[in-house]
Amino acid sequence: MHAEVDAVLGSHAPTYEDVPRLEYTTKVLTESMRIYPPAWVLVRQAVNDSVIGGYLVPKGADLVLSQYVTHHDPRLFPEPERFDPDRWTPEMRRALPKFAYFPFGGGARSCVGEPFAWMEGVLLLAAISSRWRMHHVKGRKVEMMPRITLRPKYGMKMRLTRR
């Protein structure tokens, strides 16, 4: 990642136009939310009578859908609890099914903000690791702690290299 970040910015700051060349940035940014989704699960509820994997649901039931569990199936991603950015290629996202992969949501109620979010993440990725290398400290517990959204119980103690 930081060979892309100083191929493609030099000594400039990212900007909304290096997104796209900041590729292996997105896939680092894709898979640290495939392992800790913003949030870990979301409830719809049926609207009509319906069958789903041979069950029925009836009109009115909470339908809770979890990204966190989803996005650790092995069925889906390999060795899923391996941080591995390079999985993210074009062949491995056409075979994924719809849905298997859904850190905002999907379909008609997905997260309004993913395409700013998307975009947020890759420059300030960009933008941190020109400058850095990020470590997480050793011995320091990673925990999550789930609420409406996912996040580190003890928080996420990093230590910080200039580059």
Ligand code: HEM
Given for the second form:
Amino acid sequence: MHAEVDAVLGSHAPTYEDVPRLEYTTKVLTESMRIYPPAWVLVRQAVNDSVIGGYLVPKGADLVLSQYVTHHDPRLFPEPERFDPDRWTPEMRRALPKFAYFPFGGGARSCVGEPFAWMEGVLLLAAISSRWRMHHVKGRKVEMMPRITLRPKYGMKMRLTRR
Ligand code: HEM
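Based on the form predicted alone presented above, generate the structure block for the form predicted in complex with this ligand.
What follows is the entire complex, opening with the chain shown before.
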């Protein structure tokens, strides 16, 4: 990511026009939201009796769909616990079933902020990593705290070194 950011940005601050060329940085964000989807679960209510995958879902039933569980399914993402931005090849994306990756939900109520969030996330990563290297402070516990969004229970204490 550092190499890409240096090549794309040179010495200028990242702008909207840089986003399409920050391909690897985008993969880092994609993979981060696979392993730790900020919205880790969403709920729908059946408006009619329906049959889904052979199961009867009665009218009024709540359906819980978890991004976290789906994104960690080894049938969809081999070695799901491994952080591997390179898994996001165009071929892999084409082969991935619809809704196997859904950090922004899906359907009529999916996130209206999705394009903005991608742009903002990539530009933030590029802006920070163009100047700094971030290292997790050894010995600091990393644990998930699943509330409405998925949060780090003890924060993420990082040591920054100037590049
Ligand atoms: C990484 C950042 C973000 C994530 C992971 C995220 C995720 C989500 C998810 C999972 C939903 C529910 C979708 C569903 O039920 O199918 C949602 C809805 C929504 N999001 Fe986001 N979101 C993000 C950023 C944003 C931003 C930046 C905005 C506004 C600028 C935004 C505005 C909304 C709104 C208004 C809804 C409700 C849409 C509706 O019910 O019609 N989100 N988001």
